[in-house]
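Starting off, we have a lone chain in the form predicted alone, written out as structure tokens.
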Amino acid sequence: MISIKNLTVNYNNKQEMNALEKVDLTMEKGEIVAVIGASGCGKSTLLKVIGGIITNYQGVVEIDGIPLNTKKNLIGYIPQGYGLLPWKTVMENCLLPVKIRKIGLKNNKKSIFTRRVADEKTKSLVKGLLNELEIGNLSKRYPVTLSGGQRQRVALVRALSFSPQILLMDEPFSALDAIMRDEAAEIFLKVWKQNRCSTILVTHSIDEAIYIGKKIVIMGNSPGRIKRIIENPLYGEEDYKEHDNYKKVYHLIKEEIREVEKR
């Protein structure tokens, strides 16, 4: 479980400049939460706090009742633009989180053996995910040679390469066209169901939020606060747009966002 209580983030130590203010959010293990709102409402800031990128904040962030610790909590992160290193191949990018965290390494007589086992298991997992996403033949390619959709899939594999407890996704489909966005969302859910890690997806797309999020969190801005949390009645519905509740849920979210933008 992820529990956030009274979270406040201030970049400039001035009260009027709070990026987030008094944010409370609870999500169950294995749940997907979609966060949506106008630009500048603190969506990315929220991810950066949970991901350990922003450490200067007020309030409480707990994982399973224990204060957030990125050295112990396994957190996968897909930033805007995917964050792939251009000088590394697809495979090298995908193995990077494990290399950084040194998962499986121990300072004992079995350290070399342990490292080899961990490396082989990780490579096997990564190869399986690359094949699952139909990009297994791209493992030796560099990011610059890939399409937007291919880079998105590589970023997903990298984030899942060490079986994270928590997956953070900052507008992962925004660089794709409408058709590719729908396909990418379907691919993500297909792979996610094999792991079912707790996931927070930041998006500007109402349809993405409805399709992917079990909970939909609508953010208000200046400062960033949670305006409303919707328990999504269309969660898990592949043909959600054909559902009787679709227009109602869509317009509810749209009107909530419009009210924020008018302020």
Ligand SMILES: Nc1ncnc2c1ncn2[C@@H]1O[C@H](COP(=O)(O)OP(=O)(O)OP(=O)(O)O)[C@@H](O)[C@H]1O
Contents of the next structure:
Amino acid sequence: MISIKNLTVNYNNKQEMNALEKVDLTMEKGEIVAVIGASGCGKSTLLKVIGGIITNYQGVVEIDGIPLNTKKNLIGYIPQGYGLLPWKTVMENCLLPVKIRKIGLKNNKKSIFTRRVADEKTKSLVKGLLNELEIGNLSKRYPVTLSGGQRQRVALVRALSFSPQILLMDEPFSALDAIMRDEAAEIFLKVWKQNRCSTILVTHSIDEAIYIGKKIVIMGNSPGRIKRIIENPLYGEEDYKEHDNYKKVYHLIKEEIREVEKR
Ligand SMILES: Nc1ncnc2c1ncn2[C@@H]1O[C@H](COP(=O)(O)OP(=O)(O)OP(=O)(O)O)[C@@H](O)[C@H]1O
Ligand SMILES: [Mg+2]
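For comparison with the form predicted alone, please write out the form predicted in complex with the ligand.
The next block holds the full complex; its first chain is the one shown before.
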């Protein structure tokens, strides 16, 4: 379970408005939460705190009742823009988290320069994911030679390469066109269902939030805060757009976001 209490972040030591102010959020294990809100309301900031990139904050962030420790907690993180390293191949990018965390590795007997390499379990997990996402043939390519959709899938494999307990995704589908976006969300859910790690998805798309989020967290800005949390009645519905409730839920979210923007 992820529990956030009274989380406040200020990037400039109080010279500017808080990027997040008094944010409270609880997430059950294995739950997917979609976070939506206008640009600048602190969505990425929230993920960066949980992902351990921002450590200067006030408040409490606990994982299963213990203060967040990004060295111990296994957290997969897809940053806004994917953050793939251009000088590393697809496979090297995918294995980066295991190398940094020094898990899922074995001694390399073949080379005295590279001491530790991915073990069989890690390799088969990563290869399996690459194949499942239909990019298994791209493992030796560099990110610059890939399409947007392929890069997005590599970022997903990399985040899942060490079977994380928490997955953080910052607008993972936003660079894709509408059709690819729907397809990518579908593929994501298919892969996600295999280990159901607690997931936070940041999105600007109301449909994506309805399709993926069990809870939908609507954030407001100036200062960044949680405005409303909706238990999504359409969660898990394949044909959610055909559902009687769809228009109602869509407009409810839209109005909440608009109200924030008008302030
Ligand atoms: N490194 C930084 N230094 C100073 N201010 C920052 C920094 N990063 C973000 N901010 C400010 O914090 C606020 C929240 O930013 P954040 O990136 O979390 O927003 P967001 O909701 O993710 O926006 P978007 O939807 O555009 O990605 C904004 O006002 C932004 O200008
Ligand atoms: Mg952002």
